[in-house]
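Have a look below at one chain only, the form predicted alone, in structure tokens format.
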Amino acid sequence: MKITGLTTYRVPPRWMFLKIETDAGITGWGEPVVEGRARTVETAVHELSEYLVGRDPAHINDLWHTMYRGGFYRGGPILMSAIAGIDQALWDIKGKALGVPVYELLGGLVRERMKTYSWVGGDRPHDVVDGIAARREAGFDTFKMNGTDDLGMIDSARKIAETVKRVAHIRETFGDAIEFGLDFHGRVSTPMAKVLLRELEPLRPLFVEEPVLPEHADAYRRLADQTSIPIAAGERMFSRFDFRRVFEQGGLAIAQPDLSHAGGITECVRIAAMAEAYDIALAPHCPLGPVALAACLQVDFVAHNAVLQEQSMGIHYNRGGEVLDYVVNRADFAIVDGWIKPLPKPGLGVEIDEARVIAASRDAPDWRNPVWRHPDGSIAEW
């Protein structure tokens, strides 16, 4: 069997989906993209092509050295997304080819079901009760949701009191009949860390996500020491090389790799053992579209110290399409209280309906983030 061809196709709301075929008929699907930087990552899969056309896509560590070694310049968010998304088609034209799960590939079932968690407000918080109250009633009792707004790097009692009293009401309303989780999404300083950390941990939020930049993940021991809260971070991390720094430095207590970001299946399983010999959890990152949650999902179904998985059903950017919008078989995604069963059919496990994504993909916008300002015009992180 030989790789023939890379197609790519930009869709709402701000995903990107990657069709690499075989001259055996069988087709594999990836999602390689970085929110708000689609255009950049298409053309990075189409220069890896050349070392994928007329090549045996069963040999996908030889494929993934290649693509990650062959070009000198490596890492960073552009070269592994377009790698993750190459190596998620590539195990799933292998799954496919021998008609299994690729968790089947990857040595077998740990777990029988995996427990998800729901996003609830905006890049702004509000209406974070009332969107709580919503995703309960469709079973879910654990969810995530932006912790702050924007902050200065020294920032007022008024705006930490904001924070805490939005969590509080949260605590106060639903008790210990859920868990959530805080993003500070990288927008808090290490000096508004530790006070909000500390004014945060008598609420006992599950975790702290990207309590600080990852420019400054040199400060995750440091704040992990002065709380219990435990605390996140991963998705701006994009090798096993990068998370290596993090875990011998210590302070991270889950790991969030992004399957579509941190160079895919292939190298996301290395980055969960790493994980594990370091007794650190694993919650994979996705706020993405169904090729990246079906990835995600293969290794939370291999790794043992795999704990949450993120989904991005009903989240707030999803204007245009949701996740299942480009999926035939729905029902394997069915979430019931907050548990997603292993994806049954072979290779990634999710059938994408091709035509709409081709119709979808004819009128695709260029997703961008925010661009938030302090109130002196200074620019403040999204």
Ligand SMILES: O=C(O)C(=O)C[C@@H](O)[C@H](O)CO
Contents of the next structure:
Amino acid sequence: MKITGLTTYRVPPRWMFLKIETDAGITGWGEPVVEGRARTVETAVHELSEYLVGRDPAHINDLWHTMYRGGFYRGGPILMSAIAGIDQALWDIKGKALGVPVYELLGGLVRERMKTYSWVGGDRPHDVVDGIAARREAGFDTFKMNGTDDLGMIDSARKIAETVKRVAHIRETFGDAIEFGLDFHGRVSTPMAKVLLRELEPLRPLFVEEPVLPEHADAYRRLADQTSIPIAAGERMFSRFDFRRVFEQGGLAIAQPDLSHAGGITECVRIAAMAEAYDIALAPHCPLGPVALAACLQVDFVAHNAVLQEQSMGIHYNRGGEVLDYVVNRADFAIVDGWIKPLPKPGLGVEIDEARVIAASRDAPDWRNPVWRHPDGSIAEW
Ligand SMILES: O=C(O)C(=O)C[C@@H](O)[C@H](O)CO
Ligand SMILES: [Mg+2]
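In place of the form predicted alone, the structure of the form predicted together with the ligand is requested.
Full complex below, order starting with the chain above.
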């Protein structure tokens, strides 16, 4: 079998799908995208296609190393997201050619179902209690929200109190009937993270995500030494080499690689195994579309340390498009009481509605995250 072509489709809300075609008529789908930089990743995918067209798609490992090592420069969000989406599509082709889901090619199931969580609130966390109540109606009992609004490097007791009060209200309302992670989203400096973790400790969040910017990952160890709240991160780490540095310095309790940013299934399976060796749980990051989610689930069902899966149904970013808008097999993605079953179909297990994708790509968005500024006019972390 030979790869004959790669086609990219940028679609609402902010995703990109990749179709890899072969001379055997088997097509594989991937989701290479960095949110807000879809066009950049699109260019990278088509540059990398020079290594792929004419090659046998079954040679995933050699193609992965050729894409990663062949161009001298490596790593980072753009190249690793391009490789990720291509890798997903290659695994999709291999599974379809052999008539089995990818998890069978990776040694088979380690669990019968996977726990998922639902986002509530928005960029600036608000109405989180109403959001939780609404999503509990859908059967979820585990949630994630932004932990803070924008925050200064050294901010006021009042701003800290706002966060603590919001989280306390959640616990007062729902008690221990629910769990929730707080995503600090890199908005919080190390000094403020120390203050917030101390104040939030009694409210027992399930985890705090990106407590500081990934550039300050060396602080995770110090922060973990002062709190029992599990620290989670990984959406802005792009290879096993990025994760190794963080694993070795300590402090991380939950690794959150993104299957569309960290080199795809081939790389994230390696990251999962590395994490397990450090007694670190796996909770793949996935605020994206159905192909990314399917790729996450293929890893979740073969990784012993997978504990929680993000999915973007109802997330505040999904304006103009939802996770299941582009799939034919919606029922396979059924989430019952927060749990999802393995995707049984060959390959990634997602059947893409190509006509819908093509139609949606004609009005391709150019989503950008907002640029926030502090009251003094300086740039604030979004
Ligand atoms: O889902 C998460 O945990 C996020 O932090 C969302 C963030 O990754 C946005 O997708 C960036 O545009
Ligand atoms: Mg996050």
